[in-house]
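Next up is one chain by itself, shown in structure tokens, the form predicted alone.
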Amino acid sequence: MQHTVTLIPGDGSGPEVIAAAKKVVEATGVNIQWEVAHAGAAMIEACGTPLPEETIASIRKNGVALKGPVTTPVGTGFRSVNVAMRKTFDLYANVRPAITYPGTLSRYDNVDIVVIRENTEDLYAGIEHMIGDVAAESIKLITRKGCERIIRYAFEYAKREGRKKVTAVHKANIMKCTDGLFLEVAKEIAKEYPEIQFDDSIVDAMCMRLVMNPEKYDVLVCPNLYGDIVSDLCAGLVGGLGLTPSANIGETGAIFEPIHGSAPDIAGQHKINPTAAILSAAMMLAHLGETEAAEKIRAAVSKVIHTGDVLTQDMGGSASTEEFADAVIAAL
């Protein structure tokens, strides 16, 4: 079967790793046919925006998309290319998994969690303005509709995957409203799911429990914003950003990509870690049906990072880029 996916290299180190996670999922041998779109800031003067009309087009056709990252400037220019396209597809699911590989640099065995953040609201909706010149104020939108569609998502994974516990994540304490709501409708859906151990944690002290003890956590579902933090310390428990890979997921489109930023201070060099690319295109496969090339991809990487011949700078080593792509097809 032929499957056709959007490709976006992004900008700075982002074609680099996507080159390499293409490079990977030819050699499982899966036809297919990869349709190129741009994105980013070198769009900008090309386009006259980051996320041009045909690239758009392209991700609306096919369904799915593997993306590398994009350049966002901080504080002023334009809006998250990411954040943008999530609310274009309604991309409502991000799946952030945070796995110890035996051969990082991680001070922990055992890590194996699934953040599900949702994508669509909280702060992120980017519902802001000035108050004069003296204040700035930002609006935390929680609808039940999200809360509802993120939590049931949450469970049917867990029940999808085999996975024995989900973890609601809110500071329902002090957002009694907003995250009050969030939390109210999680423990709804969960009488749903019996079979399914259910918990909840305020955010802080979910924040010190994975420090301290992340092997306990399994599947944790979060607002947005909470989400996007905890994420990014589960992915600092397995080793970094260069580990963790992502899956943004809506009722009729997916896109695919690494969860680190493009790095464009080493752009060029060759020495940036593939493995969140190359684990995200394994993410995309297993979506598009492609089960048993998905695993062989994540089982060659563990197996190259746990011999730790061929490693990345990050993980201790001093392989390039596409060297270790190729360490990862040889492992195929």
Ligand code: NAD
The other form holds:
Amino acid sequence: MQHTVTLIPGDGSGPEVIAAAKKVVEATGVNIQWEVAHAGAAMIEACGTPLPEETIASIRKNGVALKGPVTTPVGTGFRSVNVAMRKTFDLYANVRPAITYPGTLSRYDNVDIVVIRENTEDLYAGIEHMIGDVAAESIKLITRKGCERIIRYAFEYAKREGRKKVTAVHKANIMKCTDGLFLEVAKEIAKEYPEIQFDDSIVDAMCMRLVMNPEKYDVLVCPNLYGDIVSDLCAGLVGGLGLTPSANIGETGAIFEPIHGSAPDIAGQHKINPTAAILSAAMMLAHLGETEAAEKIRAAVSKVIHTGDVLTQDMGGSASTEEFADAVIAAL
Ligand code: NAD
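What about the form predicted together with nicotinamide-adenine-dinucleotide (NAD), after the form predicted alone?
Shown next: the complete complex, the earlier chain at its head.
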């Protein structure tokens, strides 16, 4: 079966990791027609917007995209292309697995955590303004519907993937309305899934517990901001940003991307680790029903990292992005 997928290289180091991931997917033999589309700062000059209509139309038509990271200016300039895409397609579930691959520089050897981050609400709704020049205000918007669908997604994910426990992460002791609503809905929905253990944790304590005993955690479901932070913490537990993939899932579309940014400090140097992008592509293949190819990629990545002969610098080696991808292809 042929699949058509929108391919967004991104900017900075994005095109390097996306080229590597594309090559690995092609080596599995899965029949994919790539439709290349662009987003990011370079598009402003060409199209007057960082997220051109053609790119939106391509994702809408194909329903699936593999995307490289896109630079977002800090403080001023255009709003995040990523946030805009997630809002445009209502990609409410951000799925971020952090799994130990023996052979990385991680200090832990048994982490297997999936962070499920709400992707459309919370402080990321961007409802903020200046109050004169003396203060600034941001509104944390959390809806019952938003809580229900992300928490249900987390439980359904746990059920489907054979996972045992869901932990809701919040700060309901302080934000009694917003995070209080998230926790209340989590407790309600947990009752519908008696076969899955449920507990909850305040976000600060969660961070400490993750560093001390990550093996005790399974699926974490978080409002947007905590999910962003906690998933980077989990990436640190398994060896860094170069290793962690993600999926942004909605009812009508899905965008797969590494969780790391555009890494401008190493762009063009052929030393960025493409593992996160390759594993994002594996998540994409699983979503397309190509589970065998997805598993083959994961096994090949695991083998290359475990063997340890061809590793990028962040994993303690000296291989280039392309050499690592070629080693994965050889191991397929
Ligand atoms: P970053 O993830 O780009 O980089 C942080 C550090 O980790 C850098 O030193 C970088 O070299 C290193 N690093 C990241 N990925 C790596 C990899 N695969 N292999 C080896 N080293 C890696 O974070 P940042 O510097 O805070 O952000 C840069 C830009 O990316 C910003 O404009 C930010 O807004 C954007 N960003 C985009 C996305 C996205 O498109 N989904 C996500 C996060 C950040």
